[in-house]
Structures are given as structure tokens and as C-alpha cells.
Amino acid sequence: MARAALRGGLSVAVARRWLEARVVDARAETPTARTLVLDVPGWPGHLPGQHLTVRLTSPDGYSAQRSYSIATPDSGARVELTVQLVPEGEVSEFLVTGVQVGDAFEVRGPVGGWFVWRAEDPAPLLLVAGGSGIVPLMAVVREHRRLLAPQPLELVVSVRSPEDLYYAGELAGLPGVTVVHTRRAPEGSGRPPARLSAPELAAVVARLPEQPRAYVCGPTGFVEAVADALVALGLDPAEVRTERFGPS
């Protein structure tokens, strides 16, 4: 992790400390995903695209750790995570179905220096998410809007069905958002369910005034297919940043 990623130039040693995170709010995003709003005194700050590590410890001393993307820009001690329930995932099951407002656990971070967006970067933004891969990209979208940033931005989200779309209400009112459904489209949709295609990506890229910096996040197969398609469309591979999500 780069030192520059930390607010106020705080040291890496500070970022590596375990901090207490108390749940101050929680809301369902989909039937299998939940956003937790955490109060983390001493949080050193973060950049959109970074993630943190959650550590749960049981009374008998057993502990488990998992990494989760941060869904919001830096906002002092408040940090939001959106966690997808993974079958047989002991940490995700607790965070999605077990933890309650007022409960506390430990977090450490932020982590990640490559898959981040800095507002001073003038390049247009192309964000492509597969399913829960939207979480770190939503932090970029929210920071872009908070700053009224001038860079053109296009967001493409691929989900199986309308019920699987995170932040649906917030995205519905935003410009530059394309949602594709792979298995079931909403009633009245003019697009039949199908995977995100290269021509659809090309149409989005064409709406940007110059070559964008692309951020692609999702399952490994999705990320590789999108990254290959973007390079085939002429994007510089160095401008295509990827992050893959695995089971947690």
C-alpha cells in the first residue's frame, strides 16, 4: 500500500493496526447482500477502490479474516461495506445475517494501491462491474459525484436479474449507467437476457471523448473477458485495471 493513499500522510504502521469497527446502520441491498455502516475511530482514510480486512473472533479465541471492498469515499471514521452472502462462507454469513447494529468487530486497512481512483487523474472513467464487483466502483462513482468531478464517466453493470442489482435506487437516477441482465431482464426491457457483449462495450467506449482509464471488477471469468474485449477495442492494456472477487 502506498503511503500517499493515506489521508494526512499517516504511516503504513498506523494502517496496519487492528481497529474496532462498530455497526451503526445496516440495510439490505439484495436478498443476499447487505450494506454495513461502520464507525471506526482512528480510521486513517482511504481512496475509492481500496478494501479492508475484517477479523472476527469467537469467545473461544477462534478467528477468521476476510477482505471486503469499501463502498464509499473517505468520510472520516465512517466506512461502508457491502457484503455478499457466500454459500458456506462463515464470515459473510455472519456479516449478512448475524451482525446487528451496535455489534463490533475488528478491521484493518485500507489495502490496495493499484485499483484506486484519484480525483486529480484527468482521464475519462470507464467502470465495468460483474455482480458484486460494483462495490469498489460505487465508491468511485460516489466520490466522482461528491466532487462534481469533470471527467466523463460511464458505468456498466452486469447482473443476472433485476433483484441482483446493488444500489438499484441510487443508480436509477444517475447518468452514464448501463445495466445488462444475463438471465432475466425486467419487464419491458428491449434487451433480451445475455452476457455483456463486445459491441455493447464498444458503444459505451464510443460515448467517451478519448481513451478512458478502465476499472473492471467481478468474477475472474467476467473480468478476463471484459479486459480482453477492451484491449481488442484499442484500449492500452496499461489503462485497464482489474480486480477479481473470489469466495469469502
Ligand SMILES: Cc1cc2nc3c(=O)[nH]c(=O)nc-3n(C[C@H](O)[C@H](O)[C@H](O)COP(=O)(O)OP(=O)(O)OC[C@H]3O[C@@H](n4cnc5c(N)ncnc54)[C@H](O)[C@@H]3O)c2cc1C
Given for the second form:
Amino acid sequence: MARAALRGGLSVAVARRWLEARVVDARAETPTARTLVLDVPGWPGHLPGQHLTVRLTSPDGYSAQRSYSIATPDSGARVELTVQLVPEGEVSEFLVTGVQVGDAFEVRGPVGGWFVWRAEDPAPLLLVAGGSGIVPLMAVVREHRRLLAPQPLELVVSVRSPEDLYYAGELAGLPGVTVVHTRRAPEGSGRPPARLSAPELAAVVARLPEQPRAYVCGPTGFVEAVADALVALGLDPAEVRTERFGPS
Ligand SMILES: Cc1cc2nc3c(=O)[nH]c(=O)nc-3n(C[C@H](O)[C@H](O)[C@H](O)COP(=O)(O)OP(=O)(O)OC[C@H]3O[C@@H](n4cnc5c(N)ncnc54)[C@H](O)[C@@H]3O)c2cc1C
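We have the form predicted on its own; now please give the form predicted in complex with the ligand.
Up next: the whole complex, starting with the chain shown before.
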């Protein structure tokens, strides 16, 4: 086990070698996304916001590696991922439609020292997700709830249509959650489908008592647009942490 230095002088344990991850449960999150519950003996633990590397190897030795965010706070050997099916995607297709409970693949990590949340950080939290970008932010939300943390928290999630919202049942009961639909809004919604706008972001920021630390995650274009809008609203760029998922 190695230690990885983080900004601020802290460090976390990192598994130097590949570990076997066995799928112990799997559930559909949306019609095109699936949550995998993994048992990873030897997992060194992680912070909310970190990701891991998945390595798949075929019998002929060909292997592919991809990054996946961890959806849950640290809970020993149990690690949850939520994977969005990318059309014609090599690894996501296997993880969403191919792998079965009982199967195993390799993982290594955790990875990431900047896009992390530490509960001792007193800053209010502004979390902004586009599509599958909610995965690492959900780890923050879950840790925040588990600890009954005092920091005010606002979560904004942008999805195309109601069916595309991950963790819908869990989010439905939570305060401080704003869901924005870009293509089709739920029946009776007062908001016509549209991209998340700067005034909408401003309204969420205004609900927080002081300058928040922002975590923005999703496809590259979404992340850039939101980060620019937050800086234009007066947030210190150093307080806007970003994680980009898709191809740049
Ligand atoms: C730090 C980090 C964390 C991530 N966390 C998650 C996560 O929690 N859940 C998750 O589902 N994904 C996550 N991703 C994306 C993931 O790593 C893969 O890129 C994604 O699953 C596609 O891999 P693939 O092998 O299926 O597609 P590939 O075979 O690599 O690509 C197939 C085609 O799709 C395009 N493509 C690749 N990725 C995307 C994408 N994300 N959106 C649209 N088009 C794409 C490619 O350009 C290519 O044309 C994360 C990425 C990073 C960098």
C-alpha cells in the first residue's frame, strides 16, 4: 500500500497493485445506467469525490482501462460504481449489460486528490452535476448525510428527461436538491425544458450563507459552461473544482 500526497499536505492510502473486485449486487439506475456493488478485499478506503481505475482483460490478454467515480463514502471493502452506457463504448457496455453478480474484474485506486470533500472543511457546498456526473457528488451527499454534517449543501442536477435521473428515489426526499431537465420535463413542471442557466445557478448560490466550495462534474462542455457561469457570478476560481467525464 502506498500513500498519495494531496494538496494541503494530507495523504490517503492507495492500492499500488490491482485488486480483485467481485460484483455482489447490481441494479438498474436508469434505462441506460447501472449501479454495481463491489466487494474489493484489500481496498484501502477513499474520500468522497475520488475515482478508481477498472481494468478488464479478455482471455487472449487484450485489456482496457477506464476511470469510474465511486458513488458511496468509504465503507470498508464495499465500493459502488454507477456506469452510464455509452453507445458503442467498449468498457461501459460490458459493465452495464455484460457483467453479472458473482463475476470479477480488477480495480486500482483510489485516484484523485483535488476533487474530494473532507468533512472538516467548513465551507458550504455547491454540487453541480450533468448526467452521470452526479456519481462522485452522490458520495459527497451521502457522506454529508451520514455524518449529519453542518455545512449547508445545495445539489443541482441536470438531466435530459426524468428517466435519466440517477438515485431518483433517494434524491426525492432530500432538501437542497434542484433537478433541471434539458429535453423533457416531468408533467406539471413549471419549468420548460432548457439548459441550466446562469440566473438559475445564481438563485441556488444565493441560498447559501457565504461563498461556497463548488464541485462541478459531467461532460466537458457542461463542466466548462457551469464553471464559467459560477466564476462570472463572483465565485473564486480556486473554489470551483471540476471533474470532466466524456471525451474532451
Ligand atoms: C475521472 C473520471 C471519472 C469517471 N466516472 C464515471 C462514472 O462514474 N460513470 C460513468 O458512466 N462514466 C465515468 N467516466 C467515463 C468513463 O471513464 C468512460 O469514458 C465511459 O464509461 C466510456 O467508456 P467506454 O469504454 O464505454 O467507451 P469508449 O470505447 O472509450 O468510447 C466509445 C465512444 O464514445 C465516446 N465516449 C467516450 N466516453 C464518453 C462519455 N463519457 N460520454 C460520451 N461519449 C463518450 C468516445 O469518444 C468513443 O467515440 C469517468 C471518466 C473520468 C475521466
